[in-house]
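In the form predicted alone, a lone chain appears below as structure tokens.
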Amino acid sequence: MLLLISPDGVEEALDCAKAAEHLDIVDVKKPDEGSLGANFPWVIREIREAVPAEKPVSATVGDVPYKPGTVAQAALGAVVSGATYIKVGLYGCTTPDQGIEVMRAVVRAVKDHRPEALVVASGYADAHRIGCVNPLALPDIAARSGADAAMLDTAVKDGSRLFDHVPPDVCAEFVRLAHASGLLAALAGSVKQTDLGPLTRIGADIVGVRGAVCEGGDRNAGRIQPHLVAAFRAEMDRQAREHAAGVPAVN
């Protein structure tokens, strides 16, 4: 399982660089603009320059509306600015067909510029709160649009978490559907260390966090702390070892 950490700017990215050995992907977002709020192109470039070259950078293009052209241009801006993973939050898509239309436009825009870039179709575990597509529709949307990964996050950051809205057995079905289509499966949404046991057993490929590695556990007021990144990775590794050995891990 890969660890994705989301700094909110260049200063936090430098803190991530100090913990580079403990993380796998540096994710650029702007939390004050939403769950998958898009940051500025120059911030993506500066973060790409700030973190080690071997660490891929991902970038969100926003909690997007059902406007395929607008979203495709935003996605192209992210990949041109240096992101390897392009994440699209299908916030304004109310049907799978709308999601597929948006994601096909994104895939074409991104892959025409950089074929090796990875496109991530992201939905929301709390979709019922905002009226967007069902979480379990995301793997099919991603597969039919030619994307590389399906992701779940939470849209409303009010303290509720991934498993509050989509319990582990449903998350496991999400991962199964993604893998059956040859996709990576990513899970996020106020994930804490205590969630790592279920996430490991589910077989997620990527886990995304911010608050869990921020001072005070606060994704907005807190700042990413390298020692918290290291501790989170240590727990990931412990869960992976015990799962591989068939030993029930204690969270």
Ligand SMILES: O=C[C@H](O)COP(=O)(O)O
Given for the second form:
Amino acid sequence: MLLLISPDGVEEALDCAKAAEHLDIVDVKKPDEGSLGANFPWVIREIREAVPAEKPVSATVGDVPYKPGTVAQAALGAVVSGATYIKVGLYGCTTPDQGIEVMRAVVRAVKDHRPEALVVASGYADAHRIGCVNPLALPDIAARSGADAAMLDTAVKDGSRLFDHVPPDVCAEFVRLAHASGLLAALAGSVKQTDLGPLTRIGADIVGVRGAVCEGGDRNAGRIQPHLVAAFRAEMDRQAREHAAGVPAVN
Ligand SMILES: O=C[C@H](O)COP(=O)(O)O
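Let's compare: the form predicted alone is above, so bring in the form predicted together with this ligand.
Every component of the complex follows; first up is the chain already shown.
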């Protein structure tokens, strides 16, 4: 499982760079603009320059409306700025067809510019609170639009977590559907170390984290701490070893 960490700007990205050996993907976002809030192109560029070249930089395009043209243009901005994972939160899409339309436009805009870039279609585990597409629709939306990964995050960062809205057996179905279509499956949403056992067992490819590696577990007031990134990674590695060894689950 790959570890994706979301700094909110250049300063925190430099802290991620200090913990670079413990993480796999640096994900640029602007949390004060939403769960998948988009940051400025120049911030993506500066972060790309600040983190080791072998670490991919991801950028979120935002909690986007059902406006395929607008979103495609924003996605192009992210890839031109140096991101190679382009994440789109389908916040304003209320049906799978709307999600597919937006994602097809994004895939074309991104891959015309950089064919090897990965496009991530993200939905929300707490979709019922905001009225957007159902979490289990995401793998099909991603597959039918030519995206590379399906993701879930939470839209409302009020302390509720991924598994509060989509329990582990349903997340397992999400991963199964994604893999059946040849997609990567990414899961996030106030994930804590105690969630890593189930996430490992259900075979998620990427876990996305911010709050759990911020001081005090606070994704807004706290800053990303390199030692918390290292501790989170150590627990991921421990869970992976136990899973590989067939040790029975304790959480
Ligand atoms: O993409 C991952 C998100 O930034 C997760 O943030 P969070 O762990 O604070 O919910």
